[in-house]
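In the block that follows, a single chain appears as structure tokens, in the form predicted on its own.
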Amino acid sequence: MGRLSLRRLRLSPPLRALAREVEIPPDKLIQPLFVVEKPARREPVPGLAGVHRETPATLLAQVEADLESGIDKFLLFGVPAGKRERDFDHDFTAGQLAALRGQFGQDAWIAVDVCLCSYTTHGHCGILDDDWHQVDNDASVEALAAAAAAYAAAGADCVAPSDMMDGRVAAIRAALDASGQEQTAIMSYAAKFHSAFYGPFRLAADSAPARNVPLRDRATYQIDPARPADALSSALRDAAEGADILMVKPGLPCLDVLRELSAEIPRPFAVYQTSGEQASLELLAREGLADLDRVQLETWTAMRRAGADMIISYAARRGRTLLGR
């Protein structure tokens, strides 16, 4: 008998492509959009390249130029200009998706955050109670529902709660199918880690915890990330309330629990590639320690491996030119 060689399949680029076992088809990337009220014109968002904080005239530019290179689902987040502690108004980001549905019809699967972060003074994703020590989870929730209505109404293909507040996501299925809005999809943002992999989308969300305030950060709401049951406890919950789709955030330290959600519960599963995950490919290129295609390339298949149905990237728009289709 002679001797197994491992390395046979591995000898040209045609036999490695045949043999592959994990494709990224570019029609399972999303693109995440900033677009915020108050600037006079598109700004960069620091550590990454080529993402802006959009004008509203700006969006519909990038959105189209997207669209041209083979991008066609996105991922909105609304910056309004005034900051409030209750009553929110949800008239920009509903705008936005109203203009982006009526320039771009069908041809642009839209979903849009839903969180009270970049509307909040504080910069915490849900009411706080009168002293600012905790969130008032109740009141939270009766405002994400409310908020997830309004995208809908003006167009939202998917609303996807990112706040981590109880029993979110039955409030905003019971808002939607009362509004007339039931095949608006949810995409839970389930398992949703109290990670330092955040820092570029904050400030490009204007969404920092404020520093004066008694609730220092998010962690009585986001999960522990050395606590893995917990996340698998939070997307069951949310599996049974309604989401559609289910998220785990950040991408590559949880990969673990990826692998073991999507083993466990049958719903269709999301990755997000946070912005601190890919500021630090781009930092490694930048500093000539790695070749940005080949580690973004990488990542991605790491996240398909570990179960993901679709991936969440800021380098979703270079997929159809890294991807070679």
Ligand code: PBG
Given for the second form:
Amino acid sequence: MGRLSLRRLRLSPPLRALAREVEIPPDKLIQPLFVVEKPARREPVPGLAGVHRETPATLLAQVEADLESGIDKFLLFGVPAGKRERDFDHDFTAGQLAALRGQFGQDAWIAVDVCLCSYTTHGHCGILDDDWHQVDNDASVEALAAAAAAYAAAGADCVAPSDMMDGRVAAIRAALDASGQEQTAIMSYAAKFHSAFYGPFRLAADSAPARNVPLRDRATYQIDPARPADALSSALRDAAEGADILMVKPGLPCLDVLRELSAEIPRPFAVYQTSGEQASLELLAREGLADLDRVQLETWTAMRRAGADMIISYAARRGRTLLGR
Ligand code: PBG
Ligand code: ZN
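Right, the form predicted on its own is done; let's see the coordinates for the form predicted in complex with this ligand.
What follows is the entire complex, opening with the chain shown before.
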């Protein structure tokens, strides 16, 4: 027996292609979209090249362009102008869903984020108690279920709760079923950690917790990155409550969790390459310290290797170009 050569399989592009285990089909990519009620014109999102806070008019044009470039799956974030503390009005986001459905029919698959942080005066993901020290879990769940039902009725294919309240998936499933929306899927942000990688998103979605709130951050509802056991409990619970797709977020910092949960739970898994992760790649490239296309593909490969069935990425719309198909 000669010496084992691991290099022989790496010696030519055809052989490397044949030996490759991990693929990234472009139809596994989901593009996030922001649509804002207020601004007169679309605004770029800091740190995320090619991503904008769209107006209702530019949203339709952007989706049209994305469909032409071969990306047909979206995660929509609606950002209404009027912020409230309760009794939320879903009309703006529901109207955008209806407009997308009207224009593109079934050509676009549209998931919509279900949360309250873009709707509240204080920027938290739930309704707060009277002195703003805690979220009121059950009042928040009721509001989330109403939002999900309204979005489903407006034409969303999938609702994606990102709030992290206890019991929201069961309440949303019940509200959907009770309103004749049995076919609407739920993608649960099941393993969503209290991460510092959400910075550009919070600017895009008006969702940073306000400074004057005693409840300073989202640590009382999002998972502590040092408590991976909670990610497993949360994902098992959301699956039991009827989530069709489970998500791990952020992506690269949590690939160990994605690996473990996807091996353990027989549901499709999404991974969210968050705004801060994306911006970090773009900053690296802008400084001349990395090739953006290569680091982008390397991170997607790592996510697929860790068990992601689908990838939510701000660079999805560059996916077909990047992947050469
Ligand atoms: C809000 C929400 C966040 C993201 C998705 N939905 C931010 C947060 O929880 O503060 C993060 C997305 C990103 O950073 O790209 N519920
Ligand atoms: Zn939120």
